[in-house]
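Let's start with one chain on its own, the form predicted alone, as structure tokens.
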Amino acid sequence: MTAPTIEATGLTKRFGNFTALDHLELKLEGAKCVGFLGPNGAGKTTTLKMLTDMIFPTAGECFINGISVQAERKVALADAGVLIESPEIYPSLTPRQALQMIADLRGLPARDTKGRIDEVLSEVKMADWADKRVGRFSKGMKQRINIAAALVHDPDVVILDEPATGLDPRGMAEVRDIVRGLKKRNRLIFMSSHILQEVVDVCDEVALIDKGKLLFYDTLANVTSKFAGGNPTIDVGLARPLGSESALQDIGALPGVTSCTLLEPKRIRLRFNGGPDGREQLLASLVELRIGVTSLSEPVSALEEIYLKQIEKGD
């Protein structure tokens, strides 16, 4: 099976004298979630709209799975699920009816539609609300239906424009959980965001854009290693409080670990010089210590520091 891809070559958009996007060169490949990070007005939504042919580029071209969006729009977008901004759903419709309309527009075979709608409603955790009127839903529930609409034809490329923006904390957490679930379906997810916590929580890689220019694109681990200076920082989540001072010393003695700090009873922060390839061994070593490891992640503070430094550098 060919890996899904998204590519922009020389992508440029000008509105009069204003350059919203400046010769973007970016290629994403494989099943993963890539965060498209940048401040408001950086060019994120403009990029996504050109990737989906909602607006035309001044120069350059976009490709989905190797097919030009500008030259063969219908074919290129056939395997893409898209949620740009937050479309409204007719309040008198139920989720099942709304998704049936999308399935009809997509040309899904009638024999497959009911099963597919049931599946996608379950995927966004709305199966129990399938036959209730959308007008009674919260904003977060409506957004889950919007995500379901992007998935109804089972695409292998999913493009999301700040899907959690404007939601309350519970709604944001629900949307992030759904995006994590999408990663398990061999999909390439390209998700714009200006929320650092969102990118750290759900994304494997990050591309940072500001004032229409791409500043970097890499894995989260490589970004922190390259731009933060010194050894990257890693937060370790635990299922239970760390039992003793000796356990902390054992963690600090692991290969590649240069410092170890207990931030909270169930959270440790490490400095690690083993590089991205050494993270797998680090995780295995931590598991062998039987301290109840539940997660290994880049701290938001590390990415925030890089984010601010790179934005200031571009000013």
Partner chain sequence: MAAHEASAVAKLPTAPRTRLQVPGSVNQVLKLTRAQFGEYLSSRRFVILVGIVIAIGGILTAVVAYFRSSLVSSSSLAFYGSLWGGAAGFVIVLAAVFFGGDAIAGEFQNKTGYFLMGLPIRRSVVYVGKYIAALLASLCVLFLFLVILLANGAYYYGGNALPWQLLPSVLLAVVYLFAVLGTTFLFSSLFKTSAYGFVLTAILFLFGFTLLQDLVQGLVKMEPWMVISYASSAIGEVFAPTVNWGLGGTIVSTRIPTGPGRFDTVTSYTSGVAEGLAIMLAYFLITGVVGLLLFEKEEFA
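Switching from the form predicted alone: structure of the form predicted together with the partner chain?
Next comes a single chain, given without company.
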């Protein structure tokens, strides 16, 4: 099976005199999650809507798995799961009926449909509400059903426009779990978000857009390295407070670590030049130090800093 792809070539959208998107060139390939960042009005949703043929490009073209969305919408969208603009579901339908309709229209075999609907409803924690009318649901509950609708056919490519909109913190965490699960099953996820923590937590790569122009597209590690003016920054979470100064020195002496700062009793920030491959070794070395490592992540603040810097530069 070939790797899933999303591609935009020369993608441009003008609304009258306003250019919402300006010659976007972007190719996403393989099983990963790509975060799509940008301020309000940057062109994120416009891009996603053109990728799904909800609006039409002024110039350029979009491809999903190599198939032109504009020329062959039906074939291109067959293997894509889409959630754009937090849609409303017909209020008199139950989640089961709504998902049945989606499954029918997508051509899910009848023998698989019931089981599949039960699985996705369970995945978005809505199994108990499967036969209640959607009209009475909260915004967050509807959003869960929308996510289930995007996943009901187990697509190769998943396009999500701010999927955590309207969800409570637990719901947001569950969305992240779902995205992580999709990554493990070799799916390509393209996800716009305002929540930088979400991007840092689940995305492998990040694309930043502002005023309709792509500012950069790279791995999170490369982005922090390139734009933060040095080596990538990594935050290490600990289960217990770091015991001594010598432990900090031990960490600082690990291969690839160029600096080490204790931010909080249970959080250390490292500068690391070992590259993406060296991170596995770094994690193993930290575990060997028996300091109670619980997580290794790109710091939100680094991405936030870069985000703001790049947007300001555009202004």
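Definition used throughout: the rigid core is the maximal C-alpha set that superposes within 1.5 Å between two forms. Positions refer to the first chain, counted from 1. Small disclaimer: the values here were computed from a predicted structure and weren't measured.
- Put the two forms on the same core and the Cα of Leu93 is off by 2 Å or more between the two forms.
- When two forms of a protein are overlaid on their rigid core, residues whose CA moves 2 Å or more are considered shifted, and Lys32 is not one of them between the two forms.
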